[in-house]
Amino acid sequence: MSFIKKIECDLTKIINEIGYEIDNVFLSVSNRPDLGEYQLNDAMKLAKKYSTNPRQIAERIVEVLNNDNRFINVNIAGSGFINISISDDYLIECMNQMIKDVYNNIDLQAKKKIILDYGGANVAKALHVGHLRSANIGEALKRLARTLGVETLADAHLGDWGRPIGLVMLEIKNRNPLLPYFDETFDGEYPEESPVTNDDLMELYPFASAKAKEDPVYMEEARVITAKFQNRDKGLMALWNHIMKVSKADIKRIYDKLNTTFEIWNGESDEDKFIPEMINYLETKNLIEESQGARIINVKEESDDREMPPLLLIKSNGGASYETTDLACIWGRVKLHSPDEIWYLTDVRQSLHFEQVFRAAKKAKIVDENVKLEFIPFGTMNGSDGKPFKTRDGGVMKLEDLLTLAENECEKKILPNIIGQERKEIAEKVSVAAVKYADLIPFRGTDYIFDIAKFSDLEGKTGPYLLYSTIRMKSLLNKAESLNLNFDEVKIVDNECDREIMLNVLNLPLSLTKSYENRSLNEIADYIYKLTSSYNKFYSENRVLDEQNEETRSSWLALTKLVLNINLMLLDILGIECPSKM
């Protein structure tokens, strides 16, 4: 339990025991430093409750808070308005539970099993900018939810069994007419290379996909050729396996460049195998309804103030629809994994697809009424223009061309005695900080303007400048090391400075918990920005290593550390590393 969340819980003892029936007391940090560091508002609600001034509640509770040594400046501000300010002792006492273990100050969340969908990248196609945000959002998420102690698990629900990978088999054939998986007599073994690399997939589909929109033969011949390897063809699927398994590699290649994983590789072919009892079980419970030569499901509900559309369940021609595929999948995560939330990250434009397929498995049951789906919606990342971020020449712009668009910046930015292949792993690390920190630090929501040049720099609000802040506490605490300084403890509160990075401390899991609860990672952005300007602030009015008294310096460089671990553990969160010099 977190320092601030035990004062609560002792704050709504104590006003329990004078008198006033209260569940919860909530502390706020005060837009009004000057009265106090924190603000409580209770009295005000309680005064309604019992019809009495909220000044005459205020003032009992304060009486009792004056005797309480972690309080100091307790005051009354207004009509019932109740300041606190935290005592030294209590602050250094903090700080050194937090010294031995940065856990100690953690609220942790109820026990839990959250899978999460983030991922989407489609086998064959090269991942775009459209990838980044939700692979930036979501891993940090799951990231965040692990320290907060829930169970989770990331799947990176890849597109693989569409008629994207039809087009490519079908190029593939043109081409190499002769290979074996063409060839239904065929009976002996597949060959054990690939006859194709991830090179050629990333030329193979745009060809293809481009023809076939003018082609209608070519079209049609995709559309059979998809038929046959989704009935699973013998020769189309050896084929199949090759593509997934270059294509795969790849993928996760480019996501290990962002530091993003997954615990489950699943992809609509795992999900396919659980639609025909799918459909069955629905069929069993009278769900499915005929329109059109399609068969549905409604979703609409009588609370609905707009259109609601039915869930396209098969189509006309027979195929399953991209809403069933989502249906099948719930249904295969909860027999696998028995989750109790799924959380799907994707932009905003999905949100009807999400509304049906969430609708639909509430109503067949196929999840309990107990377990919670929820649809995770993001902005867009933008050119300087306001519209989606596109190359030069108007195309989408392949994930990894921005990855070193950002990486060619940011080598600019580090030191020229840094050469070879250090200085390239340095600027990698660094791009990839510069990118997610621009793109976590807005609330996912909202839309934002890429600019590397800006996201690059040193100085503001950027992941170069928390990376460089971050290597200087390491080399400050490695020459204190160096010299045998003891720094196991902070003993004093020596300045304002110190004071103002032991309430922002203090304040670390407000920013964790309310990040979770929001589902966005703005609010940690934020506080290791706040955190970290706050103690370059202090660095740079104190000479820390020649201060002569060892009391002081042995304390200054215990906050360094401090700050340095919850530093360390928020990029983490994030999903940066930090180099060991920039």
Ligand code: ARG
Contents of the next structure:
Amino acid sequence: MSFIKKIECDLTKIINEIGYEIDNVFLSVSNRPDLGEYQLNDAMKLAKKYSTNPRQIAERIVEVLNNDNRFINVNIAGSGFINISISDDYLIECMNQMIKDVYNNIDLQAKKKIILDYGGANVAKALHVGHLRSANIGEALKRLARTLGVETLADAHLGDWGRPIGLVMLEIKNRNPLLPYFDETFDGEYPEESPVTNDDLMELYPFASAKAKEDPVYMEEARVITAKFQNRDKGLMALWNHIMKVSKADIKRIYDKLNTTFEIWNGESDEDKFIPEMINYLETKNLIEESQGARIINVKEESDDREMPPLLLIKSNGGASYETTDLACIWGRVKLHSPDEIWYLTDVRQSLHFEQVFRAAKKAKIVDENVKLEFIPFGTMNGSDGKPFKTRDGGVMKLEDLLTLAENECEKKILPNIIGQERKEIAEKVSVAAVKYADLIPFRGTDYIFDIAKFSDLEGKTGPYLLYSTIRMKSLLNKAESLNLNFDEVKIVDNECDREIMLNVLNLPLSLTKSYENRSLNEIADYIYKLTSSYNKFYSENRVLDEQNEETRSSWLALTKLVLNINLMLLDILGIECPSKM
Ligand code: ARG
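Next up, can you give the form predicted together with the ligand of this protein, since the form predicted alone came first?
The complete assembly is shown below, putting the previous chain first.
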């Protein structure tokens, strides 16, 4: 349990013992540190409940707190706000407990299992900037949940069963009609080698997609070939497997760059097999209705005050819809993993889709009532014109091109003596930090503007600033180690600067819990900046290694090590890797 939580529990007990019933109290970080480091506002609430004077209640609480050596300067402000500051001794004790194990100051979540769905890359198509945010936010939420003791499983949920692949197949067929995949009489072995590379796919899909938009005959052919592979035509499945292998390898490579990982590499094709049994089940529940040749599920609820169209289960041409696949996917996930929660991350434009799917899943009891299906939408990354980020000529920017852009910018910031392959690798890490951190600072629902010059600035509130500062802490400790200096524990609070660091360290669990509760990394992103800045201020005002007082020097070094470890832990949660130099 965190130290703040422990104090809150003790305060609750104290207040109950004085004679005022209260379930739990809330200690807030004060915005007037000159009056106190924390503030307790519960006397006001209690005064209302007991119709007495808040100041009187506050005075009785303060009386007890004055005898607790964890606190100093306990005072009452205004009509009954209690200001509390932490004593040096207790601050030191907390720091040393955290040096032993950071988990001594972390509030774990209740045990549960969460499946996270934040991949969604589409096979045969390039990842685009829209996939960047789900990868960044989803991965970080998974790491955060794990840090807080939750069991997590991330599923890549690739878009691998739809029209884009049909379009690519059609174009391959038009260019190479003699390939055996299209010959229904062929009964030999299909080639082991893929007829297309990923580069081919990157050219084939945009070409076919543009052509289909202009040419209805071509579009119809694409529809036919899509239906054919979805019915598992032997030749087309052999081609599908090639396309999958080639494209998946490339998708993996880019997710790797972003430190985005999945425990399950399923795609929509893996959910397709659950559709027949699910439809059977829905039929027995009498939930399917016929409508203009299609089969639908009504998902309206009485309390609706907006339009809620039915979920399209089977289209009039017999095909399954995007909704059906997601419903079948829930069916499969429940069957295979029995999760307590499933979290979905896409941009806010898919909110109706998920609302329909969740309602249908609950209505049909595909999931238990207490299983939580949660849509976690995010805003868009925009260009300087305030519209979704595009290439110069107005096209969709490939994710990889965006990363290259960031890499080129960050490369300029790296020390000149780092050269060759190492320089490239470090530039890549720094650029990922720049892009990810910028993506995670705003509240996830907020749109933001892509500005790589700003994101890569070593002086600003940026990923590179955090990396640079963290590396500096590391090298200070390396020097201390080579000088055989001791830094096992914090022994004193020497000045306002190191005290501020310690207070920030103490507040670590607040940012973790808040980020988890809000499903948004902005609290952690803000916190790590605040902690790092307080350390940097201390670093510029004190010469740690030259300090002659052994007690002071070893305290400072121990504190440095603690801040370093917290930074590395938080960067890791954000999915950011720290190079050894830059
Ligand atoms: N493939 C989809 C897209 O690119 C995203 C999938 C999101 N996840 C889901 N379970 N529907 O828009």
